[in-house]
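Here we start with a single chain on its own, the form predicted alone, put down as structure tokens.
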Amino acid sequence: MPDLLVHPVSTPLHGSVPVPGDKSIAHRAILLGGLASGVSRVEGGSMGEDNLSTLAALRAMGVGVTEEPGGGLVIDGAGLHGLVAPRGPIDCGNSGTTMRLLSGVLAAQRFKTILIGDASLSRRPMNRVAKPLRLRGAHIEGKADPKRIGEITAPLEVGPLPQPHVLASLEYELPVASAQVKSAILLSGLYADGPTYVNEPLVSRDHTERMLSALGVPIRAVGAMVELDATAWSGALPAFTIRVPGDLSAAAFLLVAAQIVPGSRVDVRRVGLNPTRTGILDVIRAMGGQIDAVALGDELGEPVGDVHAAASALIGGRIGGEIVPRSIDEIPIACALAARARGETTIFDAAELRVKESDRLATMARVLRAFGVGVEERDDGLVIQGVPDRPLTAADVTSDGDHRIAMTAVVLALLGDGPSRVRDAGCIATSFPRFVGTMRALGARIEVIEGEGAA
């Protein structure tokens, strides 16, 4: 895996740049394109490795996909009941979204599928998706987790659903807000013989609901409750075209870098502005940052716009409650805001970060300390002491194979008192393959060097 050598900035960051297509939206567009009747187009530039895992899974089940120059996809949908048994296990790579969303679709198939993943994904909890699917009649089994009683991990065995059985209606209350689990339940609901009700403690991202609604599926949300009634529609998804908006989670690294590097002004073009995803913009504003979003329209129910950011004098604050599920993937980079804010920042209600690609609370605490930032780790969050008036300590840190940790470390390194090394940085390609090039275009000086192992 390559490492990155990041030099302290000598000039402000400036520029107007794009970011990769939103991988959460792309996952769903690719999957629903494969289940649609007809030829769909998914446009939006190069995709990260996670989206490619979903694409490969559909191909393995007989869906025809043509990749066009520039990254567009033409998907010849198999229809809701047209998938075929794969010849071997489906490798979901590092993508929890791929594994969990596929589980919802595969729960209704007449064939058995084995879902596998890399070492990181194979440690992530999967009972949260298996339990509700079993309750509606699906067969789904996993490997018993030796460290967590009652928990299972990949490999997952999903299906078959024997003839003449169909999935049953379901009312389910999620113990933890999770867009992936909610989406798996809703996708399985497309095959059910009655309505599906999902209730969350807080509203998580709603890309699945928006896309299904745009495609004519009878689905409605009231607060944190979502209802899908499969008996009230035709049972066929129409083909569609979508230009995937830019990923706000990827843009967040650029927007935060603009906040903390003095004199910077950065614009990110045509990003998704779904209200269930814009928590990081609210966090920046609450901490005194300069951030402005300009609406441009929508794509299959997803609002799109440009975001403008400028360097700011930040103040510490509290990040918790409903804003956490709206910014769950951005909490690591929010730690960089806190590191340069005046005073103390408390992050709470974020225990879910312990079961992401890494234990992001523990890993971010280690990274912050390496850069000379005081931090207290708590069960559900962090307390960070800002260092606004002096350079950070140049550091040598490892990503733990987590793309968001690696990119956060790069942003922190811009404010170091010397060059910093971010090890095992190849994982950045999971979500932002051109991250280094984009940061260079804004004025950062970053070298890609041969890895030498963990620090």
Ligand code: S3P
Second form
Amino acid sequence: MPDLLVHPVSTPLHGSVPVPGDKSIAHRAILLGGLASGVSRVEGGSMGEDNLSTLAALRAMGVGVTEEPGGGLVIDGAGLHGLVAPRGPIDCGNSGTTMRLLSGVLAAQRFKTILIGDASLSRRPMNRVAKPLRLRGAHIEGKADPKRIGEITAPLEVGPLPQPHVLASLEYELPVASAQVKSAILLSGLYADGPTYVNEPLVSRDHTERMLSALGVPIRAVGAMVELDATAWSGALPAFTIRVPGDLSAAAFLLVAAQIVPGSRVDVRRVGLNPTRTGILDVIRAMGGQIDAVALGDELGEPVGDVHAAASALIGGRIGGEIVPRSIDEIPIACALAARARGETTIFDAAELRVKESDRLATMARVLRAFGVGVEERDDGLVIQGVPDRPLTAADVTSDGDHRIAMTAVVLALLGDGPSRVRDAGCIATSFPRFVGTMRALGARIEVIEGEGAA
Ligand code: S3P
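Now that you have shown the form predicted alone, what about the form predicted in complex with the ligand?
Let us now look at the entire complex, which starts with that chain.
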């Protein structure tokens, strides 16, 4: 895995840049394109490795996919009931979304599938998805987790669906807000002989709901409750075309870098502005940051717009409650904001971060300390003491294989008192393959060392 040598900035960051297509929306577009009847097109820029895992999974189950030179995908859908048994285990790589969303679809199949993942994904909890799927009649088993009693992890064995070969209706209360689990349940609901109701303690991202609704599936949301009734539906997903909006979660690294590098102005073009994802914009504003979003329109039910950010004097704040699921993947980079804000920032209600690609509360605490930032780690969050007026301490840190930790460390390193090294940075390609090139285009000086891969 390559390392990155990040030099402190000598000039403000400046420019207008695109970001990769939204990872969450692309997962759903690929999956639903594979289940649609007819040929769908998924366009929208470079995809990271996580999306490629979903694509490879569908190919392994007989879906025809052609990649076009501009990065677009032409997906020849197999139809809702047209997937075929894969020849071997399906490797979901680092992607929890691939494993959990696929589980919902595979639960309804008459064949067995084994889902495997990399070391990080193989540690992540899977009972949260197995439990509701079993309640509606699915067969799903995992490996007993030696560290957490009652928990299972990958490899997962999903299906075949036992007699009578149809999933039952389900009413399910999620203990923790999770779009991945909610989506798995809703996708399994497409195959059920009765309605599906899912309720979350707080609203998580609703891309699955929006896309299914745009494709004519009877689905509606009231607050945090979602209802899908496949018995009131034709049973076929129409083919579609989508230009996937840019990923606000990728843009967040650039937008926060623009806030904390003095004098910077950065515009990110055509990103998704779904309100279940824009928590980071609210966090930046609440901490005194200048950020504007200009709506451009809609793409298969998803709002899209340009976002403009300018360097600001920041003040510490509190990040908890409903904002947490709306910014769940941006909390690491929000820590960089907190590191440069005047005063203290408290992040709470965020225990879910412990079961992401790494234990992000522990990894962020370690990274912040390495850059000379005071931080207290709590069970459900962090308390960060901002260092607004002097350079951070140049650091030598590792990402622990977590793409969002690696990118956060790069952003912090821009303000170091010398060059910093970010080890194990190849994982950035999981979600933002052109991150280094994009940062360079904005004016950052970053060298890739020990081989290629992250640029
Ligand atoms: C995702 C949902 C979130 C998020 C992940 C992508 C999705 O996970 O952290 O990166 O696409 O549904 P949870 O739903 O488990 O919180």
